[in-house]
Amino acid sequence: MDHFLRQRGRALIDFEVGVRRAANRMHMAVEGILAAKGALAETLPQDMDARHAFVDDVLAGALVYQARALFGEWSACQHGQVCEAAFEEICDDIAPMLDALADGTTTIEEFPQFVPPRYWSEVWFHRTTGGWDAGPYSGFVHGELVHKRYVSRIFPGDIYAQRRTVLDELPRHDHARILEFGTSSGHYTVALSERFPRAMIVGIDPSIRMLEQARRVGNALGQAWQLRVGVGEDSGLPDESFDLVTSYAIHHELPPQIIARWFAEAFRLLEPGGDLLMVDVPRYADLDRLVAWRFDWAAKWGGEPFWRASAQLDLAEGARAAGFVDVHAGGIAPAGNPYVVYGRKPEQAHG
């Protein structure tokens, strides 16, 4: 989606990227200090709260640890506001183009009776001021500026290629009716369309602003995605109406009891023999204690209230409990991130 930032907005985002990269380098220095003081993965407490307290005690007085916390707090609070400010500079120029992309073959179905769940409506995920639906163009700000101009530059590797790579975990490539839980602004939906160009793709998300951006993306690409305002645990869609139910990096923004309901709803919605593919962050059980602390520290201050509880879940067991068979799960090589869960609905499954 073509757009050009003005000099001030571009500079602000570049500064935020620099702050976050500096914070990442500081974190490696912090872990070097921990190692020098004998605080290694195998010596850290098993309980996560005790682990945080232990690390804080070992690093008491370490200026680089204090600076890392300060830089992390700055980037957590400011990155969304900076991207919003950058958008405001160009809003008048690109708003007509964004509005025009509301028309096309990708559509959104809204439901007046829909009430967003509290776990979503009462949380500012990623410490996004006002939440995902804060402004009329929040979807564009998040999808095009926060995600593509900030997030993609602070995480290693190609985060969009990862969305395509995870689809290699599917045992078949002829899916014709696909449901995506947690569509957001459509990045994973694009990957699904590339892999399954003839498939009907339905996407569901509680954020109308994110879906509006997904609609823009779909229409710009000439897609015919069917987007719906709603939630994965209660989709309102017919039984056995899909042959693939999938999601990407959404579980860590859900309470554990909702994740269990997602698996159950996916099972209901899949036809017998249909596939489940859920992708999320690594499981703490698969990480050493230092790496798990690193993830937890970032999540704790980064606006991820459900990260720890979800990252401690055995998602493969959750899929089995819902009735799926041939379940396998694990991190994608070489770094083990993201984490993929596959399952199949039995051929003779009923209801």
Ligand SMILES: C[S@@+](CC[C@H](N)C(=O)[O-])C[C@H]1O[C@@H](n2cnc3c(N)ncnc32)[C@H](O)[C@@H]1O
Second form
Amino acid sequence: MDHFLRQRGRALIDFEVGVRRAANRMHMAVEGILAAKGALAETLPQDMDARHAFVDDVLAGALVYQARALFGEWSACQHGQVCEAAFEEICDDIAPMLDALADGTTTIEEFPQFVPPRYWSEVWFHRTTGGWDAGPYSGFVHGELVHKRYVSRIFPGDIYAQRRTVLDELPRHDHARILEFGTSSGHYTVALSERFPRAMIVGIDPSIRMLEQARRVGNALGQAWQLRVGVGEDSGLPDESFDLVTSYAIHHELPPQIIARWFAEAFRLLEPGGDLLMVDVPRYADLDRLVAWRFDWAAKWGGEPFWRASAQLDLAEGARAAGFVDVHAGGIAPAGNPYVVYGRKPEQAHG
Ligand SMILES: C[S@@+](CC[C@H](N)C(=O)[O-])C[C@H]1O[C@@H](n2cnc3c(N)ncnc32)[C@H](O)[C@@H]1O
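Same protein, different condition: the form predicted on its own was shown, now please give the form predicted in complex with the ligand.
Entire complex below, previous chain first.
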């Protein structure tokens, strides 16, 4: 979505990217110290709280550990604020363009009786201020500034290509009715549209601000996505109305009992033979204790209150418990991230 940031806004965001990259490099130095002191994956405590306490103890007095914490804290708190500030500088210029993109073939259905769940409305994820619906253009700020100018530059690889690659995990690609849980500002929806150009795509998310940005993206691309304000665990959509239910990077923002309901709701919504493809962060059980501690440390600083509980769940087992068959799960090579769970609703589930 075309826009030009002012020099100050660009510099602020670039600075935060630099801080976060420096924190990532410091983290590697921290792990080097741990190794030198004999704190290896196989010697770390099994319990995650005990693991943190053990590492804190080993690294007490290590300046690079303190600096890494400071840089991480700074970047976690500041990245959202600088993106807001950068947007404020251009808001008057681009608001008409953003508002005009509300018109088109991508639509949003709102439900006046919808009350967002408290696990969503009471948490300001990612340590941003005000949560997903903080301001009138939060969707643009998240999708175009936080995501494309910050997140995409601090994580390894092409995070948008990864959204396309995971679709290779599907056994077929003739899906015609696709439901996406957690559409947000539409990054995965774009990948779905590219891979399934003739499919009807329905997207559900509790955040009207994020869906407004997805609608802009959809309209700019000439898509006819049907977006709905709501939650995956209670979609309000009819039984057996989709042949693919999918999501990208949401489970770590959900309490475990909601994840179980997501699988059950996806099962209800799929026609017999329909496919489930859920994508999220790696499972701690698949990682060694040092790498799991690394993820857990980042989640703790990054404002992710459900990450640990979610990453400790066996999602394949969750899919099987809901009735899915041919379930397989695992991290995508080469880094094992993202993590994909596939399942199929059996044909005989009908009736
Ligand atoms: C990390 S973003 C999703 C990323 C997006 N799928 C992508 O590919 O970039 C998390 C999104 O999940 C949404 N969300 C949180 N709880 C949800 C729920 N129960 N059902 C559907 N969406 C939910 C949030 O509102 C937010 O927009």
